[in-house]
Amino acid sequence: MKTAVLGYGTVGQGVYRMLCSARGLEPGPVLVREGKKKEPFQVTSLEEILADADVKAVVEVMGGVKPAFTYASRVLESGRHFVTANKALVAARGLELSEIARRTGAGFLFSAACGGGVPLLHNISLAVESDSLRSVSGILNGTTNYMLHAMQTRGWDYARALAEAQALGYAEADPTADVSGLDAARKITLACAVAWSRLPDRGIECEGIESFSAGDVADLQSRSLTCRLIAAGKPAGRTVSAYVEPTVFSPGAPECSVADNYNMARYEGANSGPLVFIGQGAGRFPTASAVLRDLSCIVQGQRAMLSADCAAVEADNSREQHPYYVRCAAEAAQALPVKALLANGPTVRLLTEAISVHAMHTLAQKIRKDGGEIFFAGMKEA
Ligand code: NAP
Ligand code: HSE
């Protein structure tokens, strides 16, 4: 299957290289920006790709929603298969693309958009054929995992950890999406859409790692706790609960040993029970390998990951509850259900009783709106 590629950056170069030697696949033209053409296989307009009748599939690895959505629509309208690693695109416009694909009979797969090289969506989409899933969660952002791991084990500061993750090709073009939790939020959006045919395009409570300080690292280490950024989703009535937040783990939890750019995702099937997937969540070849896997699935006849009845919903985190580890001003802490005060003074550290994810995130927003600082992390037992 001759396959064109849109974008020749970190992932695009990996996809092109892998296409050159993959069984059943053959590399087609690669779209680069006007003025950036350096190789004979590169082109500078989508028209040149669509004019090639031998191109049967197109991979999009440019990033962003514009012009990716326009290009994706045109590819699918032409009846060609479309594979993308772009979670921003699928989270924002995936339902429309899915509808076009269904109408034209084209394939539309996006495993690389959630978990990089980890076959999470692929396995969820297989599992839902015969099982019902109770929850999906895990470490879904390689950049922040790399940063948190380096800050907690190598003593790097936040700026150095981010710079190294960028240099290694893990971060988004604008790394704010990684550190704010937005990238992980988009990934859990996709996981919910594949698992429960509900795509939470609003209401996801999202806390990243921007408030995680050297003081937090030291305090957690003194308590043998490890911090990771976790995204979680599960059914909640007619909608889903879906959120992203730092989470602290006790020794022995498998998350503590997830290092560098690795992701660790779990889902629990009503019949399969819990399943755990670990692998590189970011980087050129791990991600390209997921793209190639989707292309192979298309060759074998798979056409979709989103079901025809998948609908946009507002996430509801009001019934999802657990305790939190919190650092904030003593005055602000009065609004929290304190279970244990760990450190006293103008700034306190404490553990809360179980409270809803919605209540905790709403309170943190209010503290920041009033000019205060807060770091909070969900608590998980080993
Ligand atoms: P990247 O290194 O920035 O590469 C994107 C490439 O696309 C750049 O060369 C960019 O050119 C080009 N591009 C952007 N808009 C274009 C346009 N309109 N026409 C032609 N070329 C265009 O990004 P990446 O890391 O490969 O990521 C690509 C996508 O994969 C993103 O959606 C990302 O979220 C996703 N992804 C990345 C990873 C990873 O580990 N990096 C993992 C999973 C998923 P300029 O540089 O000139 O802008
Ligand atoms: N920036 C993303 C990450 C790329 O670090 O996980 C993989 O989706």
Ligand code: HSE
Second form
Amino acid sequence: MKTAVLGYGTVGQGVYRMLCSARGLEPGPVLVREGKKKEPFQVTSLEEILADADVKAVVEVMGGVKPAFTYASRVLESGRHFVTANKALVAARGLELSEIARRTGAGFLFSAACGGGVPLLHNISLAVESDSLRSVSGILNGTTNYMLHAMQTRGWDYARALAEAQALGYAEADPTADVSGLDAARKITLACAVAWSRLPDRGIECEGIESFSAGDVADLQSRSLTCRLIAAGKPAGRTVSAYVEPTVFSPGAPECSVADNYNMARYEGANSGPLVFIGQGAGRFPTASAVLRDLSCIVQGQRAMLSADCAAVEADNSREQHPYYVRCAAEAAQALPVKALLANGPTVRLLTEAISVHAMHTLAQKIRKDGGEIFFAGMKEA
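Please give the corresponding structure for the form predicted on its own, as opposed to the form predicted in complex with the named molecule shown earlier.
There are no partners or other molecules in what follows, just the one chain.
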């Protein structure tokens, strides 16, 4: 199957190189920006790709929603298969692209958009054919995991951890999408859509790691706790619970051993029980390998990851409850359901009673709106 590629950055180069030696696949033209064409196989317009009748599939690794959506819709309207690693595109316009694909009979797969080389979406899409999934969660952002791991094992503060992540290429010059939790939120959005045919395009509670400090590291280490950024989703009536937040784990939890920029994803099936996947969550060849896996699935006959009845919903986190570890000013703590006071003074550290995810995130927003500081992390109970 001759396959064109949109984008020739880090991942695009990996996809093209793998296409050159993959069984059942062959490389087609590669779209690059005007002025960037340096190789005979490169083109500068989508029209040149669509004019090639031998091209049966197109891979998109450009990123962003514009112009990726325009390109994707035109590819699918032409009846060609479309594979993408673009989480922002699928989270924002995936339902529309899925509808076009069903109408034209084209394949639309995107397992590389969540977890890089970690086959989370791929396995969820297979599992739902015969099992009912109870939950999906995990460490879905390699940048923040690298930073959190470095802060807790190398003694680095937040600024140094971020600078090192940028120097290694794990973090962008503007790291906001990673450190704010937005990247992980987009990924759990896709996981929910594949697992339960509900795409939470609003209502996701999202807390990143910007408030995590060296003082928090010291206190957690004194209690033998480890912090990771976790994205989680599960069914909630006619919708889903979906959120991202720092979470602290007791020794022995698998998440504690996930180092550097690795991802760890898990889901629990009613029949299969819990399954865990660990691997590189980003990078040229881990992500390219997921793209090639999708292309191979298309060759074997798979056409969709989103069901025909998949619908956009508002996430509901009001019924998802657990305790929280919190650092905040003493006066702000009065609004929290305190279970245990860990450290007293102008700044306090405490454990809360079980409180809903929605309530905790709402309280934190109010504290910050009033000019206060807060760090909070869900407590993962053994």
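Residue numbers count along the first chain shown, from 1. None of these values were measured; they are calculated from a predicted model. For clarity, a rigid core is taken as the largest C-alpha set superposing within 1.5 Å between two forms.
Arg160: CA moves 2 Å or more between these two forms after rigid-core fitting.
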